[in-house]
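A lone chain, given as structure tokens: the form predicted alone.
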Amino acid sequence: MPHIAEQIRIRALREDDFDAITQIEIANFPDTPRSAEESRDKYQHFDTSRWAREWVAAEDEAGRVVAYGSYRHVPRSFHPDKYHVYVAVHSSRHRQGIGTRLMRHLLGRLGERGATRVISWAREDYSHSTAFLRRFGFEEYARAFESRLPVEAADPRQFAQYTQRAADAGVVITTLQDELERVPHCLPAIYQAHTAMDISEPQDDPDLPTPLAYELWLRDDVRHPRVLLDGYFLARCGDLYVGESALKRTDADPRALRQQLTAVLPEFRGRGIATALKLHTVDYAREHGYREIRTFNSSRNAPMLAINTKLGFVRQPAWIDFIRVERA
């Protein structure tokens, strides 16, 4: 009798594959909410006349989605020869060998591109996925940490000080929305701020980032259905955008918000400007009706975590990244 895996047939990922899909990430990360469009939305913003990628189902002998695995170039620090690989399995079907004869395919796919480094993620509770990593050759090289903060047992109000403390450096705390009426060509002042806090961001990648372009920006972070103009916070010196803080809506969890980039130029920083953006973020959710907000920080950004830390938020387990590096 053939081994279960052998009677797995791997193909290329179709447009109906969706919802499998994410069934399959619920099924791993129950604690994880998601949606089919959330999913078609990633696949579908990749540009690929930029950079490469494939995905992959596996289908079992019924014709059942099962699991499911990608590459792609990594276009937040691009390296032609340097790809993410991502191989995620229905949990009722782990230890089976679906994920080893996928990640054998996906890893001979680039080989035969020629790729020199090869990245991977893994939470840091779910051993069999490090483990699983680690045979193939993959080794840690970071962490990233996200962390949730349940609204209503946050209180701003003690933390007052630092709002005070921006005000008195001058600062003044707006929205993308408040500011498209105040200045309506705002916009590429807003991307430039956005870029350069961005890049000067504690890295894990071990390249360095590569800037994203201004119509990706529009299109992901301004005009994108799930943005929240007024609820992306900007920190405002005289004409010069000096912070930011911006939330986004989740499909899969009407009451759930995430939190995108937190940053302050480094020449504007220890004024007390991150804390008061984050608190602007809270007072959002709360007026709002949220209940929570959800970030992710490298762990070597020591100062947004201990922000996080300070305001309530709750860490939780690590995301390990790993790097595979081919010998010549």
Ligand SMILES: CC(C)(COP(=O)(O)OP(=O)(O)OC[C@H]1O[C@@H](n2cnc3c(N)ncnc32)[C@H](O)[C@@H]1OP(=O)(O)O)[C@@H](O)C(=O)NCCC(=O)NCCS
Given for the second form:
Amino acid sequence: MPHIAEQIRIRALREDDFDAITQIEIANFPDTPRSAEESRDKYQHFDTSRWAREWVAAEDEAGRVVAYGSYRHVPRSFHPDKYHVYVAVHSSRHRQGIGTRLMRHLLGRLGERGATRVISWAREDYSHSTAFLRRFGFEEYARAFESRLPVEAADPRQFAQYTQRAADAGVVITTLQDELERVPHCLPAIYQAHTAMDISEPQDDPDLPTPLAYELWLRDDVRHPRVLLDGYFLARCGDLYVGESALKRTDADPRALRQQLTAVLPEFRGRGIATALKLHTVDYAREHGYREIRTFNSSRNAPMLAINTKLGFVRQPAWIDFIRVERA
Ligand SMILES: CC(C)(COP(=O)(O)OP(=O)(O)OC[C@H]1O[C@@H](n2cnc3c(N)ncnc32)[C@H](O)[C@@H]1OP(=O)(O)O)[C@@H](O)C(=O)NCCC(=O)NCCS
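Next, give the form predicted in complex with this ligand, keeping in mind that what was shown is the form predicted alone.
First the chain shown before, then all remaining chains and molecules of the complex.
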């Protein structure tokens, strides 16, 4: 009898695979609910005019999608020979060699493209996933954490002095919604500030960061249906945008908010601005009846992790970044 993995057919991803992909993710990560729409968004949030990628699905003998995988250039720190690779197998089909087949397939494709570095990731408490990556020669190089704030437990009042310090420094906390009313042409200036802050965040990747394209920012951070224009907080000093902390809705859990970038321009740090911004996000969540805020930070981002801990965020298991250096 042929080995199970040999009966698996690997083919290009199709538009109608996102339901199956989402089920595979939920089966592997039941504590992180997501919708097919969110999976599709992740796929679409990628500039194929600038970068390469390939997604594949793995079908069993009955034509059911039981696993999927992908490789892609790294938009946040582009290098032509560096790629992300990711494989997930439905938990009911683990340990049958399916992940190995997919990973071999994707690494083979990357070899043809001349990849020199391949990056992947796995959760620290998923020893099957970390063992899988190590078996392929991947080595740990960084860690990041998700942190979750139970909104009811947070007590923003005890941090009022930060809001006062930011105000004393001449900073006004506003929202994207209010700024659009005040200055209808504010978006390019906010984009510029966003990009400057985004690339000044501590990076785990050894390459320099690549700025996000204006059109992609508009589409995903301003005009997307999950964006909350009144939950996109901005710190303004005169006409200059110096900080931001934005919240986005999630489809799969309507009472949870996803924290986007929280950042302050380097020359405005140390004035309580990030804490003041985060306090506004907590107030927003409370006022609008949300249960939880989820955020994701690199273990290198000590200032942000400290603010989150202070506000009552609870750290979740780490995600480990792995790298495989391809040798000629
Ligand atoms: C990682 C993952 C893709 C592996 O898929 P899989 O089809 O179960 O893997 P395979 O059957 O090909 O296993 C290959 C090897 O990985 C290691 N491995 C897999 N599961 C393991 C487990 N439960 N315990 C220890 N080692 C394990 C073993 O070395 C195994 O070889 P062996 O069976 O000969 O001992 C799967 O666990 C998964 O979907 N995890 C969630 C998604 C994820 O975290 N992906 C990150 C990696 S890109």
